[in-house]
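Here's a solo chain for you in structure tokens, the form predicted on its own.
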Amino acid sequence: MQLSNTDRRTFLKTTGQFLIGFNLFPLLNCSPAEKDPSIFHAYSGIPERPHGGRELIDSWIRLDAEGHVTVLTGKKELGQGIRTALIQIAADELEVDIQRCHIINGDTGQTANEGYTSGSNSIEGSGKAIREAAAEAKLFLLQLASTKLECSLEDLNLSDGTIKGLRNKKTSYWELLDGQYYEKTISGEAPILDHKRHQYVGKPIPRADILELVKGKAHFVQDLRFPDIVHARVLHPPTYGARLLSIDKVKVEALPGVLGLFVDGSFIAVIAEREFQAVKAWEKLKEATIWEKPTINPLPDRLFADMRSKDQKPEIIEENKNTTSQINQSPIRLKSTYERPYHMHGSAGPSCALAKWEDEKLTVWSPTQGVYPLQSTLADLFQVELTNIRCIGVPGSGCYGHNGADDVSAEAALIAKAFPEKTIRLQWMREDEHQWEPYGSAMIMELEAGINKEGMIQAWDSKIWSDSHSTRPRGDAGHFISARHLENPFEFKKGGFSGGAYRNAIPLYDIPVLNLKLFNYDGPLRSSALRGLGAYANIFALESFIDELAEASDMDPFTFRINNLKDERAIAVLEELKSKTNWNAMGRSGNKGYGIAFAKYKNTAAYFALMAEVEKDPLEKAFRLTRMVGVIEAGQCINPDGIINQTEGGMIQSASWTLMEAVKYDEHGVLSKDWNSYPIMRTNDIPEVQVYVINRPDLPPLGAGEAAQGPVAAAIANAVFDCTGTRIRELPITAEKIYW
């Protein structure tokens, strides 16, 4: 696809991200719409300029004098539905029609900075601060229209931006807006609209993404063209450390449509006028490079022993001196170890961005979660100041997590800084996202509890056993992959253990005395953020372990943890979890089983509880995941089909995980390279999903991305200990690993 000029901007507008904050910047030079104020002009867009700080109104929200608002965010759509989210708070708060709003995500040439996208906090962070930069504006205009109309403004009435005062007097906030450049700043301090009021907020707004995508149109980085553009590929070395020892370039160059070969240290590109030519070229590289190959050591048979024998110095997170002693004198006592494998993002489309230097100015396309952080690493990258340097976010097909969205981006940044002028697009192949992307940590996690007679926890005890989860690019150009196969490569400082590894470890429950220590190990494989971090695998556990505490209490899993419980939301989503799926009536016989389990996502996130439905076949020694049933409260709900779509997405995702995917390796490489080589769930395995939203509307929403991961990995293990008698500790949950 060809995108004429008019078209790239168009593009780069209407596949922006969003921000956080700002401040009121109508375009200049225009006059008032005169037509009937809802038959709306085209949108032409806002012009592009720099955001002029966080404070200001103007970064995060900009009314025009044609009748339109763009809000503006620095946080990117990963296909979660925030445009159409922050959207409706904005349009809420303005008292606007919708159909006036529009936004822009992640640019650094028009967004402020707000990082990455992650952690399940852009409603919770960015959708607050919006709301309170839409509050801010409005009560400014409303204060004009005071003015203007010679009234007070309790006199004022707005509806959809015209307000109307005594005597029939009315303007609108094109009116007041006329052309002008208004300078204010957010003060926090304006009122914030009642929910009762509320038109968009808490509906089920429809995503006009998703129709885009449902009627083929470009929407991508992936779908991205532009009239200058030639098409790259990288040959990635074979595996961890590889060095380039020779090249035959003469056959490669020779190739039709090769414009040419870029080699730096072991980073090799080919370049083409054509993409398949380019995969072409890319293939004969294969034959054409000779290279020393490390091995790769400990082997995956040794890994979760080679975890604990480098025990480093514990991190000490919560500790309490009585709990061993404690735990020693409960007349109920439990010990349970589990492990998770290396996990992969496996995105869907393989990582993709274009790249353009001109005029000593890179520009660059990506599918990124953090525009800014790119920027910086970039920069650092390339030593040049940061103001030459412009991310722009697109979305990526299968984007989220640290994948191969930044060190594509890198990459192909380098090739264009060899062939400037040229718009650079680089895709990986498929092998690349698979074999180089940073999966998520094998880990390792150690429980020990102590109970009383009435199954109340008196004591608990955690070790966790994990690599790194957090090596994003933040302004160190080592943290891309090919910055260090460079003939002059840049230093890898791995850093970032800590905090992901014992995310939820813990408990919400209340427990009178807790211990929790980290071991930061150092791994063989790559690794870095996956959706919800150590959550994941911390909640597997915890939820199996809680499991475990009920059957040794001879307690229904559903009464021990409400007894054991303090927190009244949390115990109204398990009560709801009971209602919802008639859980007293259940046959407890036959060959179905079933498994519940609860967390808060982070423990200041959403509420989300699940039961799991698995069925067995034990002539063919074989069970199948049959239904999920899911209840999930995070205050107030912004739109239910996003919140429920975001939902049942992370149950069948996590779903996957448990029950199929493990990273392959040995000494030579990741063996893991395909969809042969990494099953993931197809849609024949996909079970039965229900989802119920508890809305609170007077409340605060909470971040609800990552909220269903860890509960369903346990779920699954607890249903499948009450259908077969098996209690599976190793991820992933197989029939192999079941006494039949």
Given for the second form:
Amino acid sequence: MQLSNTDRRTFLKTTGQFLIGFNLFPLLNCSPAEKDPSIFHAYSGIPERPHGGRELIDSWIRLDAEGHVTVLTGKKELGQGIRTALIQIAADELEVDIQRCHIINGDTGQTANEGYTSGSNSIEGSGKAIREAAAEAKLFLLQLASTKLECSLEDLNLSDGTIKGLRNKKTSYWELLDGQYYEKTISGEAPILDHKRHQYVGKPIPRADILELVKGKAHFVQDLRFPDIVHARVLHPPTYGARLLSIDKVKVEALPGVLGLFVDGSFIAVIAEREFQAVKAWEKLKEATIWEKPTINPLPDRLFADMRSKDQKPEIIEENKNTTSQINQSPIRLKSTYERPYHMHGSAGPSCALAKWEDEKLTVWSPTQGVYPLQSTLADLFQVELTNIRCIGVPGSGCYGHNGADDVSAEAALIAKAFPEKTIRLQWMREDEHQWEPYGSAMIMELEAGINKEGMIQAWDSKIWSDSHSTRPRGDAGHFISARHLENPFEFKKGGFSGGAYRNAIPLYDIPVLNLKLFNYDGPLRSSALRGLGAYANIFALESFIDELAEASDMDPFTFRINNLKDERAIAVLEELKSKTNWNAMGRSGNKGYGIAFAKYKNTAAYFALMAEVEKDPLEKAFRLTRMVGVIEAGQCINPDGIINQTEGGMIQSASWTLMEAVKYDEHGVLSKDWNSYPIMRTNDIPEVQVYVINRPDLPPLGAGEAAQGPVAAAIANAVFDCTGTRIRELPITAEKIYW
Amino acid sequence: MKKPLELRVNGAVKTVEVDPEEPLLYVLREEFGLNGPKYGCGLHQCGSCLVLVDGEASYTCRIPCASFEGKKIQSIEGLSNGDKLHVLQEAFFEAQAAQCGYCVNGMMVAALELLEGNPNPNEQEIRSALNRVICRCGTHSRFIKAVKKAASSTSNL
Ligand code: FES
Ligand code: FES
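Follow the form predicted on its own with the form predicted together with the partner chain, if you could.
Complete assembly follows, chain above in first position.
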């Protein structure tokens, strides 16, 4: 089904008019197949052109006369399997063989503006648009067919794009489109296929890109190659806010292979013919530079006290004047405080991007989560029109939020501007990624609640202290770290301490009155979106606290939760977990302990419940996380294996944050600069994991990719309590914190 | 500084003109066009850069390329035979053992070394073999599953 590049070129030449489909714009120049780097070997049978607006069918779906379907999405593949899932949706809705379908994602030159690929909303957003566009395209084509075959819509029979009418007359999508341009908008009125007729949605369709990965085929932005490529490295300042005092350029310029040095204020970059020459030059730059270094404040031992001491007015998120009195009147009252340190994204591959300036135009190949926000922020950085910048999304190493991907893209672009007509490939060093990525913010959660004798929660009061969970670039160049280091720096206006900090702080439990206050804090380390944002710590606190409340009411943790919930789907997830784990029959003696936790991510996305099992070794004063069993319900399940894969991954990643991680720093800077100074979970330490999916094909799909993060932390804390009697409220949960 | 150097990669011998001090990783990527071995840390901490050298999994991000002369270098690119996948590739694909996939190279090379010396490893042996490779997506349990699968299909041959 795939055309090779050669076939395609011949095809383009001989057919003349080759773009067939729902087309708005006149064709821009044909896709530069010759220039295409090897990684775009997949189907590239449609010409490149900008999308014509979200409401147009062909912003999402294009068909050609050769029988290919191209799906377009503004969402990026981040290793979450979005490409496969969206293709499944399109193939089903068009009722074609999935082999016909290809996908293009995240390219300002082609796809719709869908902002950032974040918050687990790709299936809910892009998936819905693609489904509607496909349904609309199908309806339109069937209408054409009914005219051509002279019969009514009801008499048509559709199979893999072939349409049969009465008296053996037939046509096909591809025949109907031949040589025609159609400009159609999505009315939202085309009927959506009944899920019972789905061939692909709901099935574990394997991800085709994994086949490429195991063969070592080019896949990542790191693998892009161009004939005019040169390699760059950036020497970042030794710490936040450091200023370059002097640099001995000669030392570096004399090194073999070095093609140039670019210094603008405290932004220093070097380019070289070969990658290793750039690395050598980067090492030399460390010796060749002198800096003025401000100190970091407050230090870790005073961080949480400092957070609380800042005398600021809280944001009132939720308030009921009866909350305090209700708590005070309750027979059982509890108050607990929880802490979370700074956590790192810690991508396995340091961020990398390519950029080129040519004829006043900039092209950036980037692993960003949002090609359009990147484009607009670059436009601010260079003070040029959007139309002069194209951002092409290419998969990078998993990012889990706002890591170094946008920063490295801006830096590659800055270097490209200084050395035009060359393709600049910049990859960060390990310490660049560890020290300069924006971390998940440290947080304090103070919870108080009152319950009645029947174990029903009467009132709830939460206070949260947190730095920002979103400093992603959205048009202001100051959000690029390097833009702040330039001779004429861009100011960083943190702005919008968005809702990320109190994500999931409002319990899903049925509670008559509650308060929620947020104290925004300007912390010592750079912070931004890390998988789940504030939900990770808020659910850790909330679901640990629920366990404390259950304990105080002398109730089983499942029963306590289920009694306090009204949401049927939430209850169903907990019931399923209870039966899958055989909770009531589980041995409660010996060295093992069990804990559970539950959340509905963002209170609007997937439901997830988890049981963690830990085993202690009292002689060694140690414990191990031995098993995690999760149940997830995300409405209509597009690809069960995809959901399981992502959920297992989220469980293990969150277990690593919870048991092992905290960013270390002192007054001179971040000390966690590699895998020894920031250890994460490896194969020897991972627990056995099991994930069960509840599929509700008749309901809309819900985002699932971040559902596990918070519940894992709480379930582990609860299991450790069950096992050792120590309630650990400060992450990470380590053996030293247990009273043995 | 550059010198001609003869390297044997995935069965083919090629002479390259490079700085003998340059770590093998960069030579494999730039002179041999390989994508499997990747830069992850440059510190022998993460295993992204692993390749097989005379059958043993070796880091390539620091060790000078000159010290690999005369040795048999194998990367995951050399595993499949035309369209026929190697059992380990098949097992990884069948287990859908990847999220972002950045660590897949390291995981596979570590597994190849293990299976070569121990065709029937137990779970703990698999875990220890893969432990040197960092995976941030949390795909570990699938890698373990995939290696088990590969081991059982080899022993069934
Ligand atoms: S890149 Fe060689 S071990 Fe990390
Ligand atoms: S799959 Fe992403 S690092 Fe392992």
